[in-house]
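Below, in structure tokens: the form predicted alone, a single chain.
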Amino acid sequence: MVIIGAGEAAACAAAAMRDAGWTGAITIVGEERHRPYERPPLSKSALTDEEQPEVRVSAEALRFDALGIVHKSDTRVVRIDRASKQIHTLDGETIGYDKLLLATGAQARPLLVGGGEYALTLRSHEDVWALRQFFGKGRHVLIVGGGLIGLELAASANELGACATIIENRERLLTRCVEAQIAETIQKTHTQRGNRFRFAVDVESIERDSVTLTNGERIEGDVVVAAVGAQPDVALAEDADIEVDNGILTDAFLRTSDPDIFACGDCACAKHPLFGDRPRRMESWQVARDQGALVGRNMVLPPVPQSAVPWFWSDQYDCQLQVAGMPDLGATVVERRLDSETILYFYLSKNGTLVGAAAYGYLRTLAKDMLVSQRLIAASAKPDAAFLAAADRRLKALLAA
């Protein structure tokens, strides 16, 4: 078995094919010098901590040895020969393979406007030391994008003693994942902590310490960083002429166009099973997790499908966002106020089925309910709107329906 690509969906396949019982050789290439890390802390506490940050090896990463799991390091592949089975490095090296995973992740989607190069991104350990500089005490920061990275890194700022401008080049932050009720929330509290914010703008040139926008206003600050999402890497898919689409695509049960190549994580098109035919491409770090768990299954023994409902987070100052499923297939929002500060949404499709829940608080306020959330919507249950809508209600009768 050989995985291209070392991050935490790499980890949770090699490990997960060595517990349904696979006993031969299992490479993994990658071409970061670490072995696979978590990123979740890359956006917090890497950039907040006093202490210099330190790669934080992921639990799978640390029984490589123990389970016989070889990892090359600061390897990049450069070609997959199909009819050869057999994968080509920079560096000459020529691994044969029976079965291939494609676990290659994402690149910072760049910025494509005069002077984009001096906009710096957050995807590896070795970016944070790049931005950590930029965050003391009385910086400015600015982002461009109103997505869930550019709010944890604007957060991060703050506690950092820095304040941040961002810029969203649509109506209102998170138009992708959550209701403007919440998007308001979000940019309250940011607003409350001294951050700015610049919407349906885009930017029309970047300095290193500033950003033209298109309606003619110049912002200085001491950084510009771009927060606008993260493209596929699916080079070495389409040179195999491996079937591609936003993503490399898979069925339900992770394989690709090629019966003996996979594809999981943030690279991966994939279909599931509890919302419909069309794949999806899901960036997070539990999404690359739970496939990662099934495609090694899936390599070894008689494959099953997607199951796990989608599912991230994220921290905002003392609140967590969280979202699950699929919300953009809701049909009907129904709102649930968990109390003064807490608030949850469910998405019913069209036939009443719940296919997404995002809920915005405390945690410990809101965890509960969303746990309930995610095996309703993996049971494919139609819950009575009303039901969902009063407080008063618990969600775990629900699942006795």
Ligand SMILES: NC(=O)c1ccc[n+]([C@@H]2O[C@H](COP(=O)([O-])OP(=O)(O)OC[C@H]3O[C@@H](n4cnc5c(N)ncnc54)[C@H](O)[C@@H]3O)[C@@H](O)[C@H]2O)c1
Given for the second form:
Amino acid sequence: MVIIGAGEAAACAAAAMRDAGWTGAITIVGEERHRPYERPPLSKSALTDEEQPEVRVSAEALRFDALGIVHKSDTRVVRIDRASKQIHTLDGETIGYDKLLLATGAQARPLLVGGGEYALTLRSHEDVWALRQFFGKGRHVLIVGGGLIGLELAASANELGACATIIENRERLLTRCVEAQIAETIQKTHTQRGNRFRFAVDVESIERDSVTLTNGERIEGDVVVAAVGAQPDVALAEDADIEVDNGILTDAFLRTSDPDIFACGDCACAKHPLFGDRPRRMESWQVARDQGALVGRNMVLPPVPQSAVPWFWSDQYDCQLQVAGMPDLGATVVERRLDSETILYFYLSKNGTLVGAAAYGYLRTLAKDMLVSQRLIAASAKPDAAFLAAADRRLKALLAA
Ligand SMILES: NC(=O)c1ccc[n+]([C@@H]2O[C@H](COP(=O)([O-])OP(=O)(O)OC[C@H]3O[C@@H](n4cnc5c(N)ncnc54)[C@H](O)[C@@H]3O)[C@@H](O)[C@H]2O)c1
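What about the form predicted together with this ligand, after the form predicted alone?
Time for the whole complex; same chain goes first.
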């Protein structure tokens, strides 16, 4: 078993292969220096902690030695030869495989404007080192992109006594993953703390410590960060003529168009039986873990389809955003107000099936309901909308229905 890419999904897959009974060789090849590590802290505690940030190795990667999993770090794969079932590395090494897993992840999308190279990005542990020096008291951080990274960075900057200006070219924040009302509430949390926003305007050019917008405005700061999305790392798959369309295409079992090659995590665009025929690329830590565990198992045992409900969270200040399922498939939205600060939205498809849930506010208030929501989505439940909206009625009762 050979795995290309050494992130969270790869680590989970390798451990799952052993857990599924595979006793042969498992080799993970990745270009990063570190063992697979957790990326969620990079935009938060790794920036805000006083102590210098250390790589937080993933739980599964801590088991590599005990499980006899070989990890070749600092090694770039340059070609997959499907006919001879071999991969080739930049160092000239050739490694044969019976089954191959592509867990190549994604890269920060570059900002293609004049001076774009001045903008820092955040994807790796090393990127945090570069950013930390600009996140101190009295600093002004200019962030292009009002998505998850942009907002988490803005919250971290603010916690450290800096101020952030977010420049988003759409009309509002988080268009990729949440409903307008939640986006508005999140924006309010930021503005109350002194962060600023510009919407529906593009960046014309970037200088080392300022940005010029297409409306002529020039904003000065201490650093410019580009947080304009992630692009899947599909070059190896494309070169090997494996089907790609916004990610490496897989069926619900995470098999690519080559029966001996699988894909998972940020690079994979996979079908999911709960969410119709269209394959989807999910960019979240939990999905990487769930798909990794599933694909590792599927490469060893008779395959089973994806069933875990996609889920992610985002911590900003003392609030949390959680999203489960596929809110974009909802035809109807039902609001459940949990307290003055915390709202949960349910997304029901045309036939009344619960397909998504999203909540923002205090974790202690929303956690239980979001957990139940995930179970209801997994069960393709068709809950009564009035029941969902009534915050005094316990959602758990719907599980028994
Ligand atoms: N909590 C989490 O789950 C979490 C946290 C951080 C990052 N991530 C992941 O990291 C990846 C990258 O995050 P991200 O925030 O960069 O991506 P994103 O897709 O969440 O947000 C990108 C934002 O940039 C905007 N944008 C795009 N081009 C622009 C331009 N030229 N000018 C101004 N705005 C522009 C988009 O409209 C969008 O709002 C994603 O895969 C994300 O899911 C996840």
